[in-house]
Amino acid sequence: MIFTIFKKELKDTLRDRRTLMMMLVIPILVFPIIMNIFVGVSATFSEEAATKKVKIGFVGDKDNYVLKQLKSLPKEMGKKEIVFYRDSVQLKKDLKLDSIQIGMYSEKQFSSNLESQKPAKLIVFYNATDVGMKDRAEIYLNTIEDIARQERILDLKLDEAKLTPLVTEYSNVASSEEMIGKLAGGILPYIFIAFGFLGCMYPAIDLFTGEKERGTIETLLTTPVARWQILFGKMGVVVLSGLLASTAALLGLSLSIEVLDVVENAELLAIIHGILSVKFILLLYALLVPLTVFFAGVMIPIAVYAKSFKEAQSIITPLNIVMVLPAMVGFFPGIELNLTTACIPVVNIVLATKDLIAGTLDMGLLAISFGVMFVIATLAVFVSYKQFDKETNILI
C-alpha cells in the first residue's frame, strides 16, 4: 500500500514543472553555467593582467639602477611605460585613479647604498583591487634583484656556493587524493546539502499543504489505508526528490569537468576519475539517505501545519540557511572528523564526505556519523507522524 501511494504521488510530482525544474533541470545546468562563466572570466582577467600595458610611476633619479634594469627587461615580460613623479603623494593619488598601475619610490641614498654594497631600499605601491598588478611588480623586481645579486657576487669575487649554507627541500607526503579532499572536498557536501534541501522542499509543500489547499487530502484519508502508510508513501517521494536533486547536481558538476574542460591537467583528471569509484558512490549515498530523510522529516511537519502553499514556503525557505550553514564547516581548514564532530548532525556528513574523497575515512567514525543521522532522521519522521496524525493540522 505504501508503494501504491508512492507511485501515485510520484506521478503527480513528475507532472509538476516547477518541481522538475528545482529537482533536475536547475541542478544539472547551474554548475556548467557557473563554471563556464567563472573559468572564462578568470582566464580573461589573467590574460589581460599578464599582457596589458602597465604604467609604472617612479620617484627617484633617472639614472637609478632599478629604472635602467626595468627598461632593459625583455618584452616577453609585458609592455611597460615609465612615468616620473617628484614625490610619492601624487603618485599614490594617480595609483588610486588607475592613471598608473604600479608605483616605485627609491630612497635618496639608494644609488650610494648600492655602490657601497649595502642594502638599497625600494618601496612598491600597488592597488590590491587591480588584479595581477602586484604579481607583475614582483616578477619585475625579483628579476632585477637576481641580476643585482649576481653582479654583486662577481664584484666581490665570491663563490656563490659558499653563500648558501643550507639547501632545503620540501617533500609533500600527502597523496593527490588527500590534497583534493582536504582543499576542495568541502564543495561536494555543500552541493548535496543545498540542492538536496531544495529538492525536498517543493514536493513536501505540494504533497501536504498543496493537497490541503486543493481539498483532496480528505478524500485520501477516507480510504482504508493507515495514516502512517500514507505518510510513508508521500515521504518516500520527498526523499527521492531530494536524492535526485543531489544526483543531478553531481551530474552537472561532472559535465562541467568532462565537457567544459575545466580541469585541463590530465593527471588531476585521472585522479578525479579514480575517486569516483563504485565504493565511493555507495558510501556517499549511505550518508545522503539519512540526511535527506532528516530534511524531509523537518519539512513535512511544517508543510502539514501550514494553511497555504505561500505560508509553508515562507517558513521552510529561511530554514534552508540554517541547514546549509553547517555545510560551510567543510571550507574551514583544521576541522577534522573525530568522535566529537561525528556526533554533530550535518557537520558529520560534511566532514565524512571530505575524508571519503581524500581516502582517509575511518569506518568507525563513518558508522557513528551514520548512526547519529539515522537517529535524528527517525526522530524527524516520528515528529512528522505526530503532526500528520492531528486532525486540526490536516483539516483546514
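We call the rigid core whatever largest set of C-alpha positions still superposes within 1.5 Å between the two forms. None of these values were measured; they are calculated from a predicted model. Numbering follows the first chain given and starts at 1. What changes on going to the form predicted in complex with the partner chain:
After superposition on the rigid core, the Cα of Tyr305 moves by less than 2 Å between these two forms.
Shown in the overlay between these two forms, fitted on the rigid core, is a CA shift at Gly60 of 2 Å or greater. If you fit the rigid core between these two forms, you'll see the Cα of Gln109 move by 2 angstroms or more.
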Contents of the next structure:
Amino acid sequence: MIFTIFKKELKDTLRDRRTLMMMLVIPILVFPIIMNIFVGVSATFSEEAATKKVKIGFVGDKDNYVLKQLKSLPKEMGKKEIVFYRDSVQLKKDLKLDSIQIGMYSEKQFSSNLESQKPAKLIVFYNATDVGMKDRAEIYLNTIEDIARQERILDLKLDEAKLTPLVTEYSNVASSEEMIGKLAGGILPYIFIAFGFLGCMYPAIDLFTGEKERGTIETLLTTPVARWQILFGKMGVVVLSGLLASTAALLGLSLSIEVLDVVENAELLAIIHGILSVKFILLLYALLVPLTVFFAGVMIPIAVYAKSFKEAQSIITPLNIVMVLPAMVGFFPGIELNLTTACIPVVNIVLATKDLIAGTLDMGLLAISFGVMFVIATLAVFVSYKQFDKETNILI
Amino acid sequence: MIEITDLRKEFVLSKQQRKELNTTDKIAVAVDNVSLKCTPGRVFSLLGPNGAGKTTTLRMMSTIFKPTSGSINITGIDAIANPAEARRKIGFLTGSTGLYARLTPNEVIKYFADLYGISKSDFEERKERLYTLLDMHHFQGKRIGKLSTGMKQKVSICRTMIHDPEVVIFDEPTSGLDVITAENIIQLIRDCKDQGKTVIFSSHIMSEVDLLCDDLAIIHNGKMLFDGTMDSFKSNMQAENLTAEFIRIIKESN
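Having seen the form predicted on its own, could you now give me the structure of the form predicted in complex with the partner chain?
Zooming out: every chain and molecule, the one shown earlier first.
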C-alpha cells in the first residue's frame, strides 16, 4: 500500500510545474548560470585590469630615479602614462576623480638620500575602491627597488650571498584533494542542504496541506489504508524530491565544469575528476538520505498543521534560513569534524562531506554523524506521525 | 447495516478556539449520545442545521474520527476495534470532495481500486459498468482539472462505488451542485437502495429528504431530536410543510 501511495504521489508531483521548477529546473540551471556569469565577469575584469592604461601622477624632479625606472619598465608590465603635478593636493583630488589611478610623491631629499645611499622615501597614493591599482603600484615599485638594491650591492662591492642569512623554502604537505576539500569543500554540502531543503518544501506542502485544502484527504482516510502507510508513501515522495533536487544541483555543477569549461586549469580539473569516485558518491548519498529524511520530518508536521498553502509556506520559508545557516560552517576554515561537531545535526553532514572530499574522513566520526542524523530523522518522522494521526490536524 | 449506540464526540478546545467561541469550556461536545440504526435497502437521512453534528457523526461512522465513547457497528464489524475492516465496507462521498486535478479519471479510479485491494478482473468489470452507467468513456483520459463540475461529480461517484461498498455514506452530497449535477447523486442514492445497500445521507434540504428517504433523524447541537420513519414524521407533523416542521422542532429544542 505504501508503494501504491508513493507511485500516485510521485506521478502527481511530477505533473506539478511549480514543484518541477523547484526540484529540477532551478537546481540544474542555477550553477551553470551563476558560474558562467561569475567566470565571464571576472575574466572581463582581469583582462581589463591587465590591458588598462594606468595614469600615474607624479610629484618630484623630472630626473627622479623612480621616474626614470618607471619609464624603462617593460610594456608587458602594463601600459602607463606619467602625469606631473606640482603638489600632492591636486594629485589626491584627481585620484579621487579617477583622472589618475596611482599617485607618487617623492620627498625633496629623495635624490640626495638615494645618492648618499640612505633610504629614500616615496609616498604612494591610491584609491582602495579602484581594485587592483595598489597591486599594480607594488609590482612596479618592488621591481624598481630590486634594481636599486642590485645597483647598491655592486657600488658597495658586497657579496650578495653574505646579505642573505636565511634561505627559506616552504613546502606544502597537504594533497591537492585536501586543499580543495578543506578550502572549497564547503560549497558542496551547502548546495545539497540548500537545494535538498527547497526540493522537499513544495512536495511537502502540496502533498499534505494541499491535499487538505483541495478536500482530497478525507476520501483517502476512508480507504482501508492505515494512516502511517499514507504518511510513509507521501514522505517517500518528499524525500525523493529533496534528493532529486540535490542531485540536479550536482548535475548543474558538473555541467558547468564539464560542458561550460568554467575550470580552465587542467591540473585542478584532474583533481576534481579524481575526487568524484563511485565510493565518494555512495558515501555522499549515505549522508544525504538521513539529512533529507530529517528535512521531510521537520516540514511534514508543519504542512499537516497548516490550514492553507500560504500558511505552510510562511512557516517553512523562514525555517529554510535556520536549516541553511549551519551549512555555512563549511565555509569557515579551522572547524573540523570531531566528537563534538559529529553530534551536531546538519553541521556534522557539512563537515563530513568536506572531509570526504579531502579524503581525510574518519570512519568512526562518519558512523557517529550518520547515527546522530538517523536518530534525529527518526524523531522527526515520529513527530510527523503524531501530527498526521491527530484528527483535528488532518481535516480543515 | 449501520448501528450506532450512545455515540459521543468531544473536542478539546485550544485557547484561540475558546476565545473565538467566547467560552471558558475546555471541551466542546459535537455529538452527544446519539444512537441510530440504518437498515439495508432503505435510505436513512440525517437532518440538521449547520454545525448540528451531522458531519462529525458521519466521520465517526466512516472511522475518520474516533468517538469519545459509544459503539459503531458496520455490517457486523466493530468499526472502533477494526476500522480498516469497516472501511472496506464503506463508500464515502461528500459535496466538498476534491479530486486529484493533475490525474485523469482512469488514474484516480485505478488508484482507489488498488487502495481497496480489488482484483484486476473485478476492477475491469466494475469500471466498465460504472463508466457506461455514468457516460464517462469520453473523458476518462482527460486531466480532472480540465473537467466540468458535472464530470468531476461522476468521477467522484465512480470512485465511491468502485469497491462495491455495502454501506454508502453521503455527507451533504449535493451541496454546491446545480440541479442537473445533483440529479446524478439522487439517481445514485436510488440505485444503491435498489441494490439493497445501506444508505445514509446528511442534508438540510427538505425537498431532497422528502424525495429519497425512508428513515429520518434530526440532530441539533449534537443531540438527537427525532428518530423514526419518514411516514411517522409526516403523520405527526404540527406545521404545514416539512421545512416548517423541521424549523419548529429545532426552535423548540433551543
